[in-house]
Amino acid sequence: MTTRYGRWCLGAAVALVVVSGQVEETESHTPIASRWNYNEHLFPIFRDNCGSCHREGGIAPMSLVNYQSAYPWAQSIREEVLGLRMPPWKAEDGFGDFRNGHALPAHEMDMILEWSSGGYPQGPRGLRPDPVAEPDAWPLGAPDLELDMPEPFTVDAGTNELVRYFVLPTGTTEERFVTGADVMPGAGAIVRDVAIYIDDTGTARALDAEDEGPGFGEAEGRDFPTGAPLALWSPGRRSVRQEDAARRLPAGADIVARVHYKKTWITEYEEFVDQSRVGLYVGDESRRTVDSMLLSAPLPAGGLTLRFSQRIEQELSALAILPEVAIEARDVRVVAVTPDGTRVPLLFLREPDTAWPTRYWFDAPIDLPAGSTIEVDALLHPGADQAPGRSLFGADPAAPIRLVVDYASGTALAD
């Protein structure tokens, strides 16, 4: 499988061969040297890898779904793809497999350079491409439980970015199994991602009641959350139905959102109002039971690496990994070792950062026997600072790296 590397390496290549005939042409011009065009190759690409966010009225603060938009910022488009920055996903290809990647294939990492770096022609005038919308339908069909925030919320004009949680009764009275989850943005120029849990205590409850406002913040929540999120949604990153695991809603549980609203130079300074669904997929009890395991590392000793693992004690399947990483680390390498030495690639990191969390599904369920040892070993920067930050899952917001591994053990939900 190609590498993020190897598509680097090609794609630059690509970039030289192009700007190589152009070095004698004056700088208030750049003649049309690309074999591909915006309506007819490039649109397509931007459709489907950027136009979730790069779109008029989305999260980011440029439209790339249409030329007029798009071609003032070629260059950047040709800075943030070489530099392998967008999408925003870090994982290496080929070291584990994911059915929720996000990676640009080399072909297309191609003909974004060539068209950027050759004179970005618009196309034949008469091919418009359709307008890019906010979907009014949800991605992985009608949810079995739709649920909307009980109130909008109202982040006004002087706040650029906020962190609120929100209690959405289910007002199930039986115990459900909870196969998926996806999230409609009511407010989607600023809702930037959303961290869905099940609540069956009352604390959400009890901290939405002692607020003022709808919802509550991070500072009165700070006894929320106290383990893995149900799902995680952000904006062009595809929600994940389990085929044969689930997890248990309890009845009469909440569903609690926890909402980030950030805000772009071009929606700054605007107030919005915001009530966004939830939608739930539901299941029977004849799937395996879905649970969580925290890893967390120590406080880093010196030198350039850190190292932490963890045994498994029970026969499990791996389905994702969440990780949080609040260290400057070049990369991070997840694997799993098996009683007879066998190891299993999971997830590598290049360049982590906690701006775009991320669940990384794995394409197919990783069997693991008991005895096995997940290890984890980041390579950090020089004089790496660390930047403690409250954890998506509870985890000890000191730890500089803490990851929650998603299996399914043998255990059926009716059991």
Second form
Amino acid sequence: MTTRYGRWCLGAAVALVVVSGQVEETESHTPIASRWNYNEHLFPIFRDNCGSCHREGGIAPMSLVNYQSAYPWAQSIREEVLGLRMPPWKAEDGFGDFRNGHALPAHEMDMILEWSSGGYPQGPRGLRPDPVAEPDAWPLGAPDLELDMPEPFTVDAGTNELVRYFVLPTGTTEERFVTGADVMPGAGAIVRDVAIYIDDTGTARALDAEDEGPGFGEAEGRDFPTGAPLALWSPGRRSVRQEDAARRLPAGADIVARVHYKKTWITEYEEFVDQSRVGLYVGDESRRTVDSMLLSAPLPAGGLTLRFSQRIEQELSALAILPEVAIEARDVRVVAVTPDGTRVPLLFLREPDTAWPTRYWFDAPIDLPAGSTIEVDALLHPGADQAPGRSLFGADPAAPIRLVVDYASGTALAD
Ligand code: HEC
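Having seen the form predicted alone, can you show the form predicted together with ligand HEC?
After this comes the whole thing, all chains and molecules, with the earlier chain placed first.
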């Protein structure tokens, strides 16, 4: 909290200088020692790695796709990038391959560091980077089923962070198969992440009916969700649509959207009205069924390592992994070991962060024969604290590290 405020003051101080038109004088104190300038070199890096959040109206506190708003943050950018906190994609490059995001490539990180400590030059003024706007079309193409939140929901000025579940009836009359889902946020400046569930039990409807106002909250004793989300969306992550594997969507099932609203110090006292949309990609049949398995273990009594594994009884193709590291830990490593002893790297989180739930989709399905095991190990911080709060997939909140592995199997489609 204090550091953020401190950085904010720094940003504001530099910005004030700009307003009073003394940019040249200030800059002359920092000799230009960067081979890279904003307009030619840094803008494309910021646009592609940061711009989905750090743009006008995005969920981040400042735009990085405009020189005037980016350069006062040079020092803070340097710290966040070096500390691997930004961009918030936590999977280490070179350990598993993913299709929906990536860490900052090393040479781009070097360019950011050189630019930010080397006087952050703007570059040729004639070169005006294109503005970066909110996407106005579905990136994966028009969905087969488009569902709106039934009513607008107001996040009042006094609320900074909130989780709310909304029930979106599909109205389908036959069993269908979902190959992917995506979200178009309504209030894009505060919709941090959206988890989408399929519910054919009526549980979410009943909770909605009990709770005042649109949707329902995350109250004590409400056991929703109980399983893995169909999709997990946040700005800047590519949503995934699969070719030959799908989840079952029972006839008449509801889609439930768990929307996580969070403001920044810029939007802190504003009121927002959200009515986000969910797009579903559905087919009439599917060769392979997608399902999820849960891995978790209790906290070990003492010791600074946490290790657990799970055996796979049936041949499957691993598609994605959704970790929840609810304890202060580092170097969380997930490896699959096949019966012949081959070790297949799945995921490595050097600095996990609960603030950014992410499902990591493998570049290609990873075939694992029956008898393989998935091994998880992590280093716990001495006296590690566990973050309270419930699991996105209904895991025991007391388990310090839990994850779901999504997989496709060729088993019969009917239950
Ligand atoms: C997925 C959205 C997202 C992406 C992508 C992202 N950021 Fe951020 N960033 C945020 C949010 C939101 C915050 C505000 C702090 C918070 O809520 O965690 C933030 C905070 C920051 C801050 C600190 C601001 C402060 O208030 O102290 C810096 C610096 C920063 N980001 C730089 C970057 C850079 C550089 C990149 C790209 C290399 C990047 N971010 C990519 C969402 C993002």
